[in-house]
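Below, in structure tokens: the form predicted alone, a single chain.
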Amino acid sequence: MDEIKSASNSLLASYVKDTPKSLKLIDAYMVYILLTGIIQFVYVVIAGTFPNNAFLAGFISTVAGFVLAANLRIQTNPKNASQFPTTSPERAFADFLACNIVVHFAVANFLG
């Protein structure tokens, strides 16, 4: 048990020290999106799926938001700069925003 505690403390210290603030912000957004999806799923399990389109639209929105944020994190990570030589962080963020707009139009259309 002490080894797990030591490893988690080491991981947290390394994350706080070595991760840029922009990536921490994206990580916080991803945690928020993940918690939103979990809350939606738990609500459907407890209350039922009566407004099925509403649940599906919301859940699709959270999953798509998480995936797009993960892509943004990968593209803006300085350690991955060699894999994306033509993509600047600003371009990656613009792609993230454009894809989010498309996803939310699809979600709004799915609601009816």
Contents of the next structure:
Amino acid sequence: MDEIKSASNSLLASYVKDTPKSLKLIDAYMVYILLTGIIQFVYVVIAGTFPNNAFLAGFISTVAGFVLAANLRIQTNPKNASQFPTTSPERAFADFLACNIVVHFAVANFLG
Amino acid sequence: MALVASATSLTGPRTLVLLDNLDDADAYMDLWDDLQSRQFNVTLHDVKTPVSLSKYDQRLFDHLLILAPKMTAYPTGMNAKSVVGFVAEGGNVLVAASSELGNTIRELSREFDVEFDNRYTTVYDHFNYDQDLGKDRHDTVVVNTGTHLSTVDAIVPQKDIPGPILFRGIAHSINPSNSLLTKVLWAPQEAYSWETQDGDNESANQDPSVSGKDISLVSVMQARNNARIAFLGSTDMLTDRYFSAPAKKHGEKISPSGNRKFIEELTKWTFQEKGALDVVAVQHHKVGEEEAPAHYRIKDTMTYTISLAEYHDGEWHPFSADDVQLELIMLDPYVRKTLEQVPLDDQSTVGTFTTTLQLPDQYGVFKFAVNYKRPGLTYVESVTTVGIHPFRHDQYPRFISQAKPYYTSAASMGVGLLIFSFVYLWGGLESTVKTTKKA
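Return the form predicted together with the partner chain of this protein as a structure block, the form predicted alone having already been given.
Whole complex next, starting from this chain.
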């Protein structure tokens, strides 16, 4: 138990110390998306699937947002820079925005 | 012997009567009178004279009355196939048999799932015999109409028969799994079918082939094309003698026989003078509208109305029933609902049955079907094909309160993206981002 505690403490400490601020922002954004998605899922279990299309739209918007944010995080992480020699952080962010716009159009269309 | 007038039969007045011998006709004078008073055009024929039921594929007669039980061969120009073909073209047939039944009638009846007992057998009853006509051999059975007559009033209404029915003749049985056949009159519990020549007091070393209520005395069939066929085990029950004889059963008071009225009702039914139904009109529309739409939409509330008329006594009358059902079918019935009859008044010429229902949540090509098949009545099959469309894209409900969490979620994802982007770009994170090298 103590080992787990000390391990998680050192994990947290190194996260606070070593992770760039921009990645922490992305992480916070992803936690927010995750919570929104979980709340919707609990709601659909309690309230039933009607109207199904609205549920799908709302839930998919969170899933897609989460996936796109994860992509952004991977591509802008300095440690992964060697894997994305041709992708600058600016380019990664532009991709992220473009994809999000497409997702939100689709969601708004499907929301009913 | 012919009388032409407007027929009270729905299908026509031309009636052919086949007799073993033209002299036999004298025994049935009351029957001919009854038929002619009902405007039938009766043609008597013996089995030796050539006669044809149809010419150039047209029926020459509308009804066929076979009173020739002994017939061993059809008259020239007729055969079993032509009689069956006559029925297939809508002709009605009444067949009366007797103990001296020839093979011709037996084979004809087999075509209709009716099996007569062996030749030279008779229905005996030592309890319910008539004390005059069946005095010696107990072969004239007095049949109580209250208990041994079909309750299908469309064929023979029980309450109209004034007395018990006298029967002397052969037993038959019908295939119980044939739903087109209806037993009209059957023998008392104590009756049995046995050989007519009772030899020298032969010991009964075998059971009768058929006994009690299993013995059908009169049965009818309505074919799928609504042609009607009646089978009687007795020619005697049609004779003047049986029409007028009082029924005298041991231990009961003498009452007039019901034969004449029974035969009248039976021939009326067989020759399409009653119990014929017709679909006069079918209407359907959305609630609040008058006209039938080109198509419906799923979950529409709509009204279906069918008007039925019943033919009897030479006229069409409103039909009454409480068991007419509507089915909405697309391969399977999606909705099955009993139609309610609109109360009849003096002006009613048709019976109107209606219901209001909500269409199923299923789109496709549906049939509004009324499939009304009851013994004794013409089969009614009315099918209206309608299309049921799904909602158009702009016909779905909007802003459902139950879906508000989803709307909020989608909106918050958008707002979240804006805030995130703003902070990411102008939130003072430049330095960290810049640490990454450019390609």
